[in-house]
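A lone chain, given as structure tokens: the form predicted alone.
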Amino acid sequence: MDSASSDRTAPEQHLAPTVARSVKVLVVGAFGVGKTTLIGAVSEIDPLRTEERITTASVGIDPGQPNKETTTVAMDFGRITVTDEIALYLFGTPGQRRFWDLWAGLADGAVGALVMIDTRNLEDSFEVLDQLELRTKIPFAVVVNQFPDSPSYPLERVRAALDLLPETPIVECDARDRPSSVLTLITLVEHAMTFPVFQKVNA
């Protein structure tokens, strides 16, 4: 699947008239893995963000992370046209455990989920994958977000550590980089197209 907009530099607010399918996709992951960053990097519209400043009230409830001053409390939203005919509507979920009950509602009508992971905190991804399978039952692809100080592992080693099925896609990206992030979304859509849920939503 070739991207029709991966090189687009200016935000495009209006949906192209050639678009025949609008596809809902979740972007999920643990706290601080880069979900807001990825959606902001790829969105061709001004992304909707529901961020609040992290305060002392979250101490002992949410995981701490150095240099992170805000957190998503409802969802992030963006849109990207990946081919002349397909536009993705991206819904980013909050990463904190206390917001996991929102996932089922956000997943309604979605054809798949992009699961972002951080190899610095790989153990947090186990709970995310468990919750995704428990609450949504939708196909997913895994993306390793490459932070500057993240340890680098072969993707097949990460696959084994996460106990992923052989057919589950796993790729790497830098969530700050638009072309890299767009390719991860295309990987997810190509995977989702092999599932009945894609045909049902787009019938």
Ligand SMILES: Nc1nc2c(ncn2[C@@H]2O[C@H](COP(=O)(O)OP(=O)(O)OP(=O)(O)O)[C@@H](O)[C@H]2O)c(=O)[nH]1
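Numbering follows the first chain given and starts at 1. Predicted model only: the values in this text are computed from it and were never measured. Superpose the two forms; the largest set of C-alphas matching within 1.5 Å is the rigid core. What changes on going to the form predicted together with the named molecule:
- Once both forms are fitted on their core, the CA shift for residue 119 between the two forms remains under 2 Å.
- In the core-superposed comparison between the two forms, the C-alpha atom of residue 192 has shifted by less than 2 angstroms.
- In a rigid-core overlay of the protein, residue 183 has its C-alpha displaced by under 2 Å between the two forms.
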Second form
Amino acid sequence: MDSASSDRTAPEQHLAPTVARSVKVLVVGAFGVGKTTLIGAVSEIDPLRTEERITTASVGIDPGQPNKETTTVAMDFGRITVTDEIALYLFGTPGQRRFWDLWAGLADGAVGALVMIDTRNLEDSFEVLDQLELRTKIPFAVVVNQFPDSPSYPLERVRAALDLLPETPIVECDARDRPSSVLTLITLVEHAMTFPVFQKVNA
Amino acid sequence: MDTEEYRDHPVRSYVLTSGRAHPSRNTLRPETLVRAVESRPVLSTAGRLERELVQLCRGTLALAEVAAYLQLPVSLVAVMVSDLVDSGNLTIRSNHQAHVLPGKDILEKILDGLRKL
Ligand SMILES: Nc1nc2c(ncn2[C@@H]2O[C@H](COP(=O)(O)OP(=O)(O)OP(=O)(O)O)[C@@H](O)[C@H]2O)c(=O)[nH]1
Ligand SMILES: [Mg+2]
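Next up, the form predicted together with the named molecule in place of the form predicted alone?
Following is the full complex, with the preceding chain placed first.
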């Protein structure tokens, strides 16, 4: 068996010694929607990746098949040292129901989630939104990632199609662009600040 | 998905963590910051991976970062970190309690920081 270290390429990049607090944001969305791209655009380190083996309930009822299977789920992440003391981590993960066990743990303690959507495949994001709304209380903002061949709908039409609450922010973004991606984070944190659960001061 | 790269399987996790599948504490999250306690030598009974983990943490890293560098699942690294905190080789750097959400003051600092990027 190879040693884990022998094929480790990137030298580790430590946080500044003053950093003593971490917070996280989830980046969720359907396959290929731009999660890794957005994380890479804002992260101060090259995005890292871990994999987890999870047991998932298989979709549909097939009497011949066991109803559980094991899959490998990848999680990419990056970080931004936002102040001398605080590091913000962005964890990108598929948000589908069958991965719930993995991202339920991730959602715990999160400031919120960016839900990335692609207007070419709006219906792919329904399941992710359902999971967030039904199974978590975390604030989220919807990020419409613009691809060259994406039809350009007015945001209010996308909001209606996704059946978002009036207070849920929805923003357009180019996930390859740092300022554009940082703006989505600002939108999310501003939204989170309106949630009673974050009102308490507990530095 | 590239499963070739995937290095872990349940049996190996089980062996590495001496038969425990879950960390003794549930205070560890992927974003929890950890750091080595420099003054504390690693026990001679510690395995190669434990040593490597402590070596990685001579500066502050989040648990997920440690997992990514070691190419191991976060769940397994959480168990190892938990043991190394118990043995005094690692310390939890993030000073907040688990399951306590950041307060409004923290969110304000984050916003300020993001606006300056
Ligand atoms: N034009 C354009 N291309 C983009 C944008 N964001 C992502 N892409 C491209 O879309 C493809 C998929 O992006 P990823 O960031 O890998 O998507 P992902 O959500 O991480 O995908 P999975 O992890 O496989 O689910 C890549 O080829 C990106 O270069 C964007 O804003 N504009
Ligand atoms: Mg990805």
